[in-house]
Each structure stands twice: as C-alpha cells, then as structure tokens.
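What follows is a single chain, given as structure tokens, in the form predicted on its own.
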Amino acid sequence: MDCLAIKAIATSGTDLLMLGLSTSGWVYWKNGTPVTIIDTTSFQVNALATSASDVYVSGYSEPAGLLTVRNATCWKNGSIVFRAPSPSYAMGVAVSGSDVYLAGYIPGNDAQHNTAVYWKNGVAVTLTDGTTNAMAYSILVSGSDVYAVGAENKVACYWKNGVKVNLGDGSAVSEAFSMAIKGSAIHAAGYLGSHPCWWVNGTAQSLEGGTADGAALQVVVN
C-alpha cells in the first residue's frame, strides 16, 4: 500500500477503508486497494464515512482561479456531489439511510467569526449565528437525533438537534473533535486546557495522566 499519510479509519462489516495521501495525491483504500478521490481543483480531505458498499468523503476544495476561497466539498466513492456553493469548510461526515450529513463551519470575516454548521443532502443548517468563533468537526445521527460536536469561543461543546450543550466549563480552552454514543453515554474526544481528555456525558476524563500535551482527535464505543 503506498501511504504517506492516513486522515481517517472505518470499517463496514468485515472491510476496512482508510482515507489518506499517496503519492499519487488522495485516495481511500478499501482493504489495501486504493480509489483515487477525483477533482479538477485544489483540495483537502478530512474524514469519511460508508453505508452498505458506498464510501463518503467530506472535505474542501479550492474552485479554480480562487485559490483564497475554500467550500465545503463531499465525494461519494471517488467522485464529487456536492460543492458548497459559498466559503466553507466540511471536517466531519456521517450517513444515515439516503441522508448524507456534513459537519464544518462557514468563515467570518475574520478568524473570531466563524460560524458552526452541518449539511443534510447539500442543506445548510447552521448552528450558531456568526457572532462568536464555532466549529464543528465530527457528526453522527442517533434514531432522529443529530449530534455535531466541537467547540464555540474554545469551549468544547456538542449541539442535539441544534442545541448547545457544554462540555468545557470556560475555565481552559478546550475543543472536541469526535464523539459517540453508547445506551445513555455520550462520549467525545479532544482536549482540555493544552492536555488531551475524554468526556463522558459532559464530565471530563483526563487522558495521560493529565500532564502530556496533546489532543484526543477519535473516540470509539464498543
């Protein structure tokens, strides 16, 4: 396998897939051969998903001759369907049934005004309104329920269903990148303060003793 680096894992059923960057450019490998993720212009790739053999790819892309502007970019098994048509940036993906979920944030005009949001099938839902600095980075649908996780003004936080929930207190910075759900649990992973953590319906669990720099940047349930 001719990997320089890997962005992201999953497995559906007995497959493993692995987003990463080969010498050739970005590319997903489904248990060891690679599909090539095609477009025409600049871009970056951040995570995937795969519901039954499809395999789905958020990321961003650079439109031609626009090498300032970014918008939030999703490929299915290789090939693109969905360009944001405004500047944006899609860091999370999850799939549920025929619905395809983005998660990511939408610039301000500057870099203390971004602006949370998700995509449901190309649809803009937006999560904050631009007034203060949110992202969100991973998504995952429970039953009806949406969950997009990440922080707002550097307190890590999830919305359900547009809600706002915190999970940092404001006292240090902190940010979560991924999350899970298990029964009651809510799980999520990132870090606290400059030390990687793990929250657990909201209470914070230090990871490394809480004396290593770091962040947690995946969170898996069994």
Given for the second form:
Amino acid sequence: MDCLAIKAIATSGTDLLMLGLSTSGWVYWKNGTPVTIIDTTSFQVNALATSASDVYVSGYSEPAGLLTVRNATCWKNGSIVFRAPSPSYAMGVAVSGSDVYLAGYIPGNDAQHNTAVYWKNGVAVTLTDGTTNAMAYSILVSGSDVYAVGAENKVACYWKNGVKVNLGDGSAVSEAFSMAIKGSAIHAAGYLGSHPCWWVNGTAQSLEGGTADGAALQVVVN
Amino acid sequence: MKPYYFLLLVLFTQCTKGTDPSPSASASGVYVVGYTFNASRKMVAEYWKDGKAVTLTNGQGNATTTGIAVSGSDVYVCGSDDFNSAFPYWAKYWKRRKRAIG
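Next up, the form predicted in complex with its partner chain in place of the form predicted on its own?
Below, the chain from earlier opens the complete complex, with every other chain and molecule after it.
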C-alpha cells in the first residue's frame, strides 16, 4: 500500500497519526501502520482527532453523479459513527471526553448561501441563518466552551458557544481555517486580503515574509 | 486529483538550520503553517514559529502544506510539492528536511 497524499497529521502521546490517501483508498496511518476508512460509497476525508487510543476522522460522502448528495460523516477507528442528513459537508473534527464534534457547512441553493454548522454527536447546531455565506472549517473544545472557526461573507470569524467574534474587520476578504487556545490567547490562522494571517485575540500578528501572497492553514501551540 | 506528489515533512527543530529561529532551544511556541508565493509565482511551503519563517521547499515547484503537529522537540509538517515529480502520485516522507520514503 503506497501513500498518495497526506491531508492531516497529529501526535497523541508517542503516536504519530497521519490521514491520507493510499492506493487502497482513504486511510489513517498510526506509526506507519495503515487503517482503512470504511464506507459504503465514495467519500472524502478532511481532518482527524484523537482521544486516548481512538482516532476520529471527519469528511463527507461523495457518491458519483449525485452532486446534491453529500453527507457530513464522522468515522471512529475507520468505521462510521454518524452521518448527517444531505446535503452537508464536514471539515474539522474535535473530541472532548465522550463527545465528538464536527465543523462544516450546509450548502444552500447557490454557492453564496452556505450555513455554518457544527454537529455534536451527530446533532446539528447551526451557527448562521442561511441568509449569508458562512462556513466553519475547524472546531475545538476548551473546557466547557466550543469554538468553531471559519468565515461569514468572507470575513474571518469564530463562534464561541454559538456567539460570533469577528477576526477580520471587513476591509479586505479574510477567512480563518484553524484556531488554537493557550491560556488567555486565542490564536487563529487564515488569510487577510491575499496574505497569510495569524491572529492573536483578534489582532493580526507579524509573519516574516508575510507580505507576500499566500495563506496560513493551521496553527498549533506547543 | 492534480498530478502532484505529496510529501510528509518531518522536521526536528534541533537539527534544522539556517532560518530556524531556535535550533537548540525548546520547541515551545506558536506554529503557523501555510504557503507563500515567491517572486516566480511558485507556491512555497513554510511554517512560522512565533512569526519567524522556516522555508520547507525550494520554490522551483508549486508546494503547499496540509498540516502540522508538534510533539516535544519534534515538528512534523505534511504537504505536497510538484518539483521534479517523476512519480506524480507517490507520497514522499521528509525527515530532517530530506525525503525519506516514497
């Protein structure tokens, strides 16, 4: 089994986990050993999270020829845990205790009316009302607080327990793809205008060479 | 799927040189991973530690990152680079900035 692509990486204790595409389909590798992700239809995967020895993967079904059928899906140790009604897309995943969260969006009737959403154990919590274009790209749980991060109408933002906090000021297009929390600092990564952006508590920070065009895709705090 | 091949970049901060902001210090910090365009409009994979850039690819092909993880003093980055892609669908694994598998 050869590796064709790696979409995400994480460490858990001394374990190294990677999510990607192999010649045998979507898999995750735990310390190099592949575990096949099983589904009854074609699908895509996007992110992974770990809890103890369990590995959770987010993604969505993608059956051939049916553009309207996409089901946000969560897999645990390679098998489906839950699948949201169609149409829906899952991007990020987080685990807290026995609860698993997916972040994503529900497409509207056109590409400009997506609803940002997260699912807690398969139950949808909508973050926007469908009149705007919003997506949640990743999710994290800190204590009892649930943070989803993304953008609404191309302004980077996060939602803390469903309450939106803007990161961009709307003067340029922006989106946030990832966030991390350490102490009182809320970090986010994305783009602002055409440039990579790292926000701390809503303030854009300096990135060396960051005046070039590009994007920041993930932030972690060690 | 575009004819890119994909890389896993495994970087040990105590071994990286040049632009690494703290080659022997603790890996504690904030890591942001992404890409920028160079003067030739090629996408260059990189990460920033506390805002200081660490370039991962040579800028001759189009590259990007897909994720980062930090554990202890080890920094792991996965991504892709289409430079010299004789085997466009084969994954590559970089260790200490050198491709290790693929």
